[in-house]
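Taking the form predicted on its own, here's one chain by itself in structure tokens.
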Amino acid sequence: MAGSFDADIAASTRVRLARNYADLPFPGRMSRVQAKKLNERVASRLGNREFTRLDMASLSPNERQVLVERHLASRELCERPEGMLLLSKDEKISIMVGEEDHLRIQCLLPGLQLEEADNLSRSVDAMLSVDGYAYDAQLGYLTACPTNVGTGMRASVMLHLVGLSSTGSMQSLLETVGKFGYTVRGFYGEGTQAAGDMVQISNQVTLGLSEEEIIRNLGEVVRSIVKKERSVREAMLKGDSGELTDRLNRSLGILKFARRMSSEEMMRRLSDVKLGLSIGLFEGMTAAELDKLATLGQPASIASTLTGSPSSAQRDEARAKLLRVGLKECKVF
């Protein structure tokens, strides 16, 4: 089944294309009139294709943060009053308009689905390209940041690397993938830290390679990392004297019965439960369902379910309740 390959380790796939129109200045130099023209142009192209329009200026700070937590928009877009997001009904496609570039066309799919995400993002790209992109015959697509020039493509896979993290092997991974032109980023991308042992592996090079080569090469790198992670997990289980299984069971118990839970502890405990599911210690849930709980339990997402300006204690209580209900069917095998 598409996307099912090693889904316990490969949580999601993202392909993002950076594009700019030839007849408008880059967003950093656009006037408000030009920004409005850009928004209306893009909205008109996709207005009858079941996309929801979200103007950043009309959203509250918490509503914008929810989009960031769900990986549907970048912090940079949310900080731009003239910015706009077009979101498909199934949330697989999000188009950030007026961020660093005119367009950031993003496809986000569960599991390891690089080719599928590439095809979906290209289909949207074709619809929006009719107004003429800024393109150079030698350099490729022109972008605000030189590191995106060429294909304008950033492809990434979110991986749950609890084994490599637990055994202190993450640093060697960082050094190894860096030598081959890839980078490891945190849970929310560039400049963020890993949370719940979740990291993004993405390409650094956009110039000199075709889109097909970027997708193929990243797939090979990710599959090798997944193989290494699985090997480390098997070794951890084989050499376990009871300490590992005790830790995983404790995490499940705390998640199922705690009355208050911080987002940091939630991510740490859910990472343990995901590992427990992967090695057959627990049953009754999927890794994807745990990932959804992790998203719903983030600070802004929890706050959106409460009235007024909830305190941290109220958020922690609401998060704990969410987890108790969400993990009801997760049991020791």
Given for the second form:
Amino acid sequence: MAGSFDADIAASTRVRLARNYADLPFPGRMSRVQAKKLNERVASRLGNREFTRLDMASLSPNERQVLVERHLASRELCERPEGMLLLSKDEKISIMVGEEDHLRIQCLLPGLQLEEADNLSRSVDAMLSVDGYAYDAQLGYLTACPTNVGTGMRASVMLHLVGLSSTGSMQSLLETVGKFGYTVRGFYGEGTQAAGDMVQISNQVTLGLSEEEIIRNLGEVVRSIVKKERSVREAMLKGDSGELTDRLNRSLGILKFARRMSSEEMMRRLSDVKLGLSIGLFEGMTAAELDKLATLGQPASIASTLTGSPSSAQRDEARAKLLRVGLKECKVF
Amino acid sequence: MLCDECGVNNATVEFVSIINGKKIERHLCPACAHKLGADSFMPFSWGDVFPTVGSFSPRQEARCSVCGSTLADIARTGLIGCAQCYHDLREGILPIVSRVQTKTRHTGRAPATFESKKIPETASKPESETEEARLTRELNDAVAKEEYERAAALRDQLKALRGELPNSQKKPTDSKEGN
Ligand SMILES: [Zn+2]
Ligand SMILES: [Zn+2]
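What I would like now is the form predicted in complex with the partner chain, since the data block earlier showed the form predicted on its own; can you produce it?
Every component of the complex follows; first up is the chain already shown.
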């Protein structure tokens, strides 16, 4: 169950491994022929293992944008004519082929599941390693960018820090975390719930620490932030004069009944509803289900459900409908 | 204030990223914030990593024997060309690695295919000095932690690296040839 992984605060976990083959130059220096050879090699290794092959060149711009919105592919991969994505049926594993490195093995799981994501990415890594990785006794896995060399591992957790954000303590928290070897990316502040008060925390160093150390250290940092966020949420509810519960209930009401909804408003309202679920104001849905709605409601994903080139009003109507239906089970406790 | 990205809309979103302890602050409009937020990983400023191309003064003209990259190419693109670059341009690349990583020795996993040929390969390379330093450090560490089995294995590796033969693997023919 997603609920057992602090999913009301930790929205998702990702582990990414950067890998290159020893016998081909890195993508920036590959010829088209070599790029094709790389694609065929990877596709044939995983061909019979329930992976869907997506060649960037054969996708429409909107289809590519959907992959970016869903964090399955980077914009950089989409812009590469020979770029290829291999996607597992459950979408937990996506392998970007021919991005900055030959392989970017990514495992994306809901909630806080660092060890699980590590294990999953490791099993794919083992299957692909048989063709001979570029590896150096001193520097470990060799990568196009020296910021990835060593383990090639970037582990990250996406956190929904609506409490810390609304009490103004986000800035100092992020600065502290940033000083300890983590990369922090966040959107927050007045009227900024544009991205729903999401903060991404990832390891900065990939060399000189074992994979287990990277995972463990990040896990510790994340758990301490989750704890802090939880106590702030409790204090918010306790000290609420009625303003907070009014706001959260309004947001649920609007999501359930609005006929047009911009993606920005959607993110703001869903952030409120997630908070309401977390503090026991609402029931009937999980945070992971709300996150899924947020993903499906992104602009390109909405456009992909409509024909032709929909107007922004048409998209907002389709989004509102998606949310009305999606939030049917969400009730006031 | 106008958005740093598009310069058109009003900036209402503060975007902060902290990389290598250095804070990068940007003021964005919701649309641009969204666009950038949808992107997965680290935005990278190459100025931070390659402060000056001129700092690679030693053997500036050296070229990778496989892909032809020079250190100047690497500084310009921010990317290393191929695995061989790490070998051929090593003295220029190692300082970059230590600048972005703080440490310069991998301690994590290795591919299964690599394990078997690990020791002979490193012993024959000029980097054997640093390999020796690593083994010495690990040996001290093992002794400190009273992991004597590991210490013995490390001591043997160290001997092998220095051209001495570990006691356990000493063969009659070898020992005679040495004298
Ligand atoms: Zn803008
Ligand atoms: Zn090269």
